[in-house]
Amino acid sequence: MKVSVFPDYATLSASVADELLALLKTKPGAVICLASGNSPKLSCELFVKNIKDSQTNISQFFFVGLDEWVGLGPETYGSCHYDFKTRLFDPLRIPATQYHVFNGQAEDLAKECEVMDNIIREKGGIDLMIVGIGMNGHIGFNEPGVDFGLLSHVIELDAVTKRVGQKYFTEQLSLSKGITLGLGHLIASKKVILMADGTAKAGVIKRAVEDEVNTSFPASIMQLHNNGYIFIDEGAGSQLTNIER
């Protein structure tokens, strides 16, 4: 695992967008997994701009969504599918044949997990996974105490996730479960970038980077990834003691 500290959120986001573009230039058929939420929002905007400006052919790559709130559909503002649709699929006119995201409204969620795992396996695994970190250390909906070896699964949401998650929606919603790629997928991914910004994330970044690896703080698993990167701005890195600036 390597930690990179950027001056600000804009520079951090540009670097992540550059990583995405560089991958598609070297491997047009790459499999990319991306989180939704606030952290990667600007990176998505810059990635779309970079693709259009460079006229990069994106007809071969495949996109996988990291997670979804159980019970929410693509029409719900703030759902993961809604974010992907408005940030990437529509702006880049990506056809449905080039992506797979969890259906949070599926009647058989176990089958939904099985389908996702099979798709990732058939595609040869994830080349680049870009994730954020929650205030309880979760990645995707891999909540505190989760088994590090799990693949796609449904999980009861932690109280912190339920509370903080309300910020993504225009009205109060009942949030109880999530469906997510497991940390087994993260470890198996060829490259993983965890991104975070702002002083509010300083404490959780310190725990992820400098505390012992423990299932009680899922993001600590990044320490075990041979090609894992922590991309943060100065605010998020302000409590770190063991890195050079």
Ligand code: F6R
Second form
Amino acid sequence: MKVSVFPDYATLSASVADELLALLKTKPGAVICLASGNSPKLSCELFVKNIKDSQTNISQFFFVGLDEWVGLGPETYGSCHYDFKTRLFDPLRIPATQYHVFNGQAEDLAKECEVMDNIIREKGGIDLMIVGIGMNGHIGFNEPGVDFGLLSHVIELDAVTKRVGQKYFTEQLSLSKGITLGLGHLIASKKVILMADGTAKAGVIKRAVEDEVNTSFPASIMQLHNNGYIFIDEGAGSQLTNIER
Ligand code: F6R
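Compare with the form predicted on its own: the form predicted in complex with the ligand:
Okay, now the whole complex, with that chain kicking things off.
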């Protein structure tokens, strides 16, 4: 794992967008997995702009959504599917054949997990995952205590996730479960970038990078990834002790 500290959110986001574009240039059929939420918001905007400016042909890549709130669908502002649709699918006119996201409203959620795992396997695995980190150290909805070997699964949300998650929605929602790729997918992914910005994330970044790897703090799994990167701004890196700037 390598830690890169950027001066601010804008340069951090530009760098992530560059990574995405560079991957599509070298491997047009790449499989990319992205988190929703606030952290990758600007990276998505810049990625869309870069694709349009450079007129890159994106007809071969495949997109996988990291997670979804159980019970929510693409019509709910703040759902993960809503984010992916408004940030990427619509602006880049990505056809449904080129992406797969969890249906949080599926009757059979176990089947939903199985389908996701099969698709990822059939596509040859994930080339690049861009993830965020929650205030409890979660990645996706891999909540504290999660088994690091799991693939897609449905999970009872941690109290912190339920509370902090309200920030995405225009009205108070009852959030109880999430459906998510597992950390088994993350470890198997060819490259992973965990991105975080702002001093509010400084404590969790310190724990992810400097504490011992432990399932009670899922993001610590990044230390085990041979091609894992922590991309942070100065604020999120402000509590790190062993970092060269
Ligand atoms: C969202 C997701 C979550 C977020 C994390 C950080 O799809 O997977 O794990 O990445 O909670 O959220 P933000 O970026 O909003 O601070």
